[in-house]
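Take a look at this one chain, the form predicted alone, written out in structure tokens.
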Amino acid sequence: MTFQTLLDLVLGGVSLGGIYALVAFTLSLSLATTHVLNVAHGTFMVLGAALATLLFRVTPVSWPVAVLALLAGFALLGLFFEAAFVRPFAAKSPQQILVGSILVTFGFALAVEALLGYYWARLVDPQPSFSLTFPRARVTLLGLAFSGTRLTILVVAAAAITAFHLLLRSTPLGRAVRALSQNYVGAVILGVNPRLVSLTIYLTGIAATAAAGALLALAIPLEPYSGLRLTLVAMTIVVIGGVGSLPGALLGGGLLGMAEVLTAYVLGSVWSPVVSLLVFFSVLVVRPEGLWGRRAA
């Protein structure tokens, strides 16, 4: 293995881990604050990749307009999703919310995947596949050659994660989110508005997830039926890092991203999805509260 190959593998693993961490943290945050387990979370990544492919490759739209359309469209979708699939569970017990949300969002994911695959094949391309290209294949920094695509993914993912960190740590809304995730009943008694927090979480979370899907399409092609696999990846990282933990999501995303890239290099890309399953069940057996979480007293 040459040094250039090692550099490409490390950058590939870290950039992929950044995407995974961003997606897993938005899933974890929604679960911690609303108790809704969104099985369709990965489907929003696929939708983001599909819309980005449509805007950047099929239609002649400038990239600033395409980016704004992508974010605005999925922010509205986040509001719709919260109203249709989250708000009806507001008065239920945590157990009812968890079970009901799994069933409802699983059905939503299957319906969206079927419709996307059918209409994309009929109207756009008979072989549905969502992928983007980056104009600069290689970038030279300090005498070292880096993948321009992977470097861009890493920078954008890092900026999005930093924005989430600042939102949670430096704003009143962020403090309300953290209060609900730590003690829902106590936060409501103290005056936190759970409806406002829920709207914000799903508006920003689904928009960020869709953007992450567009970033992932720069690295690997996605198919209409990739959503549930991506949800499993996000759930694996939540299990590794613990629910509601940004450092845990970064740790889990980095570990899983590096594991998938190294597995693809050594054994072939067909074995990469197996890594998520192995890590998921291993952590559940050895440390159910996550590598970053605390054991219950």
Second form
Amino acid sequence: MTFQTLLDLVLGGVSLGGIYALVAFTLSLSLATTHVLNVAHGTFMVLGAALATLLFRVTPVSWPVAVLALLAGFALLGLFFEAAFVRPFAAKSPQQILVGSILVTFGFALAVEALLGYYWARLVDPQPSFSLTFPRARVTLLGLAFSGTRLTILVVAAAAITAFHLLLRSTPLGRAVRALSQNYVGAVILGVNPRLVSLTIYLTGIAATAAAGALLALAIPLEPYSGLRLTLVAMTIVVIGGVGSLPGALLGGGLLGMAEVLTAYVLGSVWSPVVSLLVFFSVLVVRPEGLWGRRAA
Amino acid sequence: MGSARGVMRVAGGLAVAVSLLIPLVGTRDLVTATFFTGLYIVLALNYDILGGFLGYMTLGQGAFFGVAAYVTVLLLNSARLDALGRADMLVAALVAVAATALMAFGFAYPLFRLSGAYFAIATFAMVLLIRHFILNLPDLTGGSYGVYVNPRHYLSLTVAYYLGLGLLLASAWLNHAIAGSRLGLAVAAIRESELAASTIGLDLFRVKRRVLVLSAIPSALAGAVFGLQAGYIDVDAALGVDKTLLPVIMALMGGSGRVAGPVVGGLVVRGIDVTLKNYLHLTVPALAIYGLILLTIGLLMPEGVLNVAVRRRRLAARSV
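Having seen the form predicted alone, the form predicted together with its partner chain:
Below: every chain and molecule of the assembly, starting with the one above.
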């Protein structure tokens, strides 16, 4: 293995880990504040990749317009999703939230993925696949050649994670989110508005998740049915890192990203989806409470 | 209440009589559709042991079906059982059931670390894991091309039909027997409160593991029958999302936690399915329709349609 290969592998793993950490964190924010497990989380990544593919490849728009359209579109979709499929469970018992939200979000994911695959195949491309190419293949920094795609992914993912961190740490809204995830009833008694928090989480979370999907499409082509597997990846990281924990999501995302990239290098890329599933079951057997315990952020 | 049970008995008896006659008088299409409905109802009944009785919603019932179908077909194709003569199919099916039960036993360890939504997702992860292994080991399993059954081992539709019907009755009996047994009491205690169940000295994990293994066995037999009748299996036929999702939809539609629920729900869902595909020639993919049905059930009545009806009737009776 040359030094260049090693550098490419590490950058590949870390950038993939950045995407995974971002989507795992947005998934766990929803879980911590609304107790809804959004099985359609990965589906929003696929939708983000699909829209980005459409915007960049099929229609001739400049990239800032495309990025803004993607973020605004998915922020709106997040609001709609929250109002239609998350809000109805707000007043229900934990058991009803659990069963109801899985049925609804799983049903949503299946319906959307099946329709996306079907209509994309009929209208755009008979072999649906969502991928983007970055114009600069190699970037030279400090005398080292980096993959331009991977570097872009890493920078954007790190910026998004930092933005989420600042939002949670330093704004009144962030305090409300943390209060709700630590003690729901207590926070509501002290005047936190759970509706507002849940709307914000879905508005920002779905936009960030769709953007993460578009980023992932730079590195790996996605298919209409990739969504449920990506939800599982995010869930695995939540299980490793703990619900609502940003350091946990970073650690879990980095671990899985590196593991997948190394597996693809050693055994071939067909085995890399198996890694996250095996890690998922191994963590359950070894440490059911997650590496960082049950502590919320 | 007594008369309602009487009506159910008569309806059940009639349904069995009609299903016994279908292969004698029905068209091949009708027999095939009814055969598949029966297999799905077996899966729905098995699902309900976990989902309804124990209160652990599983999205992995199809895994046992698919693994058993693969083990049966691959074992027969490997010619290792040829020395057994005509008994080879039976032996292959039994080995497949044993392997599947062992797999359920093993998966109980990680799966029952979880409960609720996490458990449901982990069972789905189990299906995905198995799918990836089958796809990634083409030398053993045929990978994405699937495997053909040697024509010597084909099961005729009529034989498969009656085997499926027998499995359905056995599964209904199993659910009934569990509900009235000591194990059923333990299962109900766990469903109502795990804490309370553990304080009366129940070994929760052992009960759950036993229930998981029990629920896997009829699903595995159904998978073996399916594989030999179909003559060809691949991951989508044996381990498709429909195998894992339809049982849940059926049980919830008909009313989880009662023996008749998955049967009624199965007939309703398959009725909708067959009507849409065979008679209205709808081009929208089936998964989209299942997804929308699931979404609607979740929003309107997560307890199941039959349960809602029963509760309404009881409330009405009480208010009189």
